[in-house]
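The form predicted alone is given below as one chain in structure tokens.
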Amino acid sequence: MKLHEKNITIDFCEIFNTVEKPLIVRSPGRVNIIGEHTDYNDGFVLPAAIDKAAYVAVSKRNDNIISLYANEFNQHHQTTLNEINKTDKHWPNYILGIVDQLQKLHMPLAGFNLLVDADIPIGAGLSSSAALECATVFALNELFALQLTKAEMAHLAQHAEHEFAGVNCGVMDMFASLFGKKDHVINLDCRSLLYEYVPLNLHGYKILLLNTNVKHQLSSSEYNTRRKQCEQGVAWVKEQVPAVIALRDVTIAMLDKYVLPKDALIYQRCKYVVDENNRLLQACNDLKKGDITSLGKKMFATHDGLSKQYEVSCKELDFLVDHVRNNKAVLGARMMGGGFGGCTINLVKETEINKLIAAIKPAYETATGLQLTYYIASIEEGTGIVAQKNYVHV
């Protein structure tokens, strides 16, 4: 169910005891069609904004107090501009991390009230944290006339994730949330931030997200480990090829010559990333030709690389991909996101979705003891202000 500005306005006015209508910003989650764990290696990604989003309602205060409220958790959090610290409530950190970054840039801020609500599932690999960060920075940029560009907002939100959430993520999630375009994917060069919109014509197929409803604790620590492994591989190549900056610049031949003799595991990690960059560029050509069958095959290949080479999958994700691998109604499937849980993304014939769910849901629940939930995602616009209507709070 989509959230509506009327409900959020009413909630905001009740929570903060005001009749002033807030500024409301919607920032979507994202799917990534192909190109996983390439972003922090200066590579390419192919994300799109979806119809699941975080919403913030915000208004200025006359003091330096920051008063926050999360509908989903029915929780308040209050602090001041002079005391921006991490909290064990977790959700405020994504908002406070943005404030911290703005303060480091000496932006002219004041106190504010902010309510957050969302219809994007948390922990499903749809980048709910980036959606909240982007909604916050976009709203504060508007509220305080900070004149940041969307690209600057994306980098600022990325730094907030690094420093307040402790995840050394790339810029993809934030960029996709801010720059999304309806019915298009974004071929994003994560080094230059040059990007191209590529039409996504699915020809009777839909994007089906199957949620494992599991989030293994390995996620953050292993994510950071993979990043260090990639950096080590680059360092070994750079010793011999000084022009190399990131895995984006590395070839398989370089890995064979300079990395494999030193460490087979690091070679395996790096090889996946180099292969994935090449797959993505080929996938863009598939989309431009309308060849979604070839795109689907590359998605399966990506999952196999993530599972066996990069080793960021888990038994639940592997079960879901393996279960649809030979289903003629499914063109492609893979795990999506950082790994160790979350969703698989599937390209499924629209008329066969109900039949697929009826078969896979009990099979998954029997095999894992976990509930399987699902979402059908459509590709929507990126972050923006929700049109204000003349709602009266009573």
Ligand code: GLA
Given for the second form:
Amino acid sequence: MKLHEKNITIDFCEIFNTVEKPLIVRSPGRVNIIGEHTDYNDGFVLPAAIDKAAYVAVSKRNDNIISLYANEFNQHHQTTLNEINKTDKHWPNYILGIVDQLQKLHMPLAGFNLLVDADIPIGAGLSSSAALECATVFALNELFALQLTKAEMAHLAQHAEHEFAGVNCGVMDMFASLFGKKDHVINLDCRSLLYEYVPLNLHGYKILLLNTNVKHQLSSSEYNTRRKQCEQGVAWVKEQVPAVIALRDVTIAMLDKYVLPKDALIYQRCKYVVDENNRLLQACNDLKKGDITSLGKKMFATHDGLSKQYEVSCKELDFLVDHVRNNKAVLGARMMGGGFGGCTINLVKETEINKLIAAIKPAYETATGLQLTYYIASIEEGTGIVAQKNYVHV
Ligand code: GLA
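Can you switch from the form predicted alone and show the form predicted in complex with the named molecule instead?
What follows is the entire complex, opening with the chain shown before.
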């Protein structure tokens, strides 16, 4: 048993002053190999669950009180089932957002105690918020026998993020957290939610995440703006081609004809998405053929699109990608997730990782004045219950 899982039980019993064994659920963060800002355009993504996760320990109460505690912040939050409102504390919103969604579906809930712990760095683009939402919905589904499917949980968590965190995100993060499979990436069609597990054979290369440690304030408002710009582009195409529902259905020729004459910026945003969707489909074939060199090149192309056309990068992310661009040990690198900060994802030859870090860390820190942290991500299983037999009874 991992120390983390043991400690959360001990902490739970101490905080809620009980000897009752809680149910523990682990829900991981995610990486995304390629396919960025495609999910809310009904497109494709290629994410995977990683070895960093959110854990919740829960048990039922006999009243309608919801009592929450976050280890990371040493903070309590208490409310009742009748008063599910957003809070200024931030972290309870991810849990309360789920309760709110369940109540909208008239699910039979009662009060509960919930302790949350996590080892996913916050604001690093590894989806710590989706992990917490998925851990919560999975745990409450189990605790109250709600019989939700994992796909329903993913959509529910997505809506919780829209309504309680104010980010109009796509479904990728939640889906990756819930459906992750060890050593596989998920080729997900975000329109139909049909998916295929593709083995991630990296032939001596590893996924190295370089964290800019930039937490950009603009990220959620700019994210929502990008989404609106895509929708505007679709609306203009749809006036002429009514069958079109999302950028997924749009070609570059349609953009040239119906969007470019109206607005150059909207055209630029939409073109990035259409190109990225096509790039992902090719990259997925590269991966299946074992051609990770071609896959890596596409990651650099994605970064350039995100930085110059979609404009969701920042100078720190660009610095990290530019620094490794001509390094033979690095097959591909790009910013990952929503953007404006967080991590770059790099495919790096395992034997060269130490050398790379030794060079890039001081260079980054001198150039930006910020610390560079890094993680070698391994690909793990998605959301699940931590085995009962592993519980420590105190
Ligand atoms: C964030 C969102 C996702 C997705 C990515 C960009 O992680 O939560 O839904 O849109 O950005 O690909």
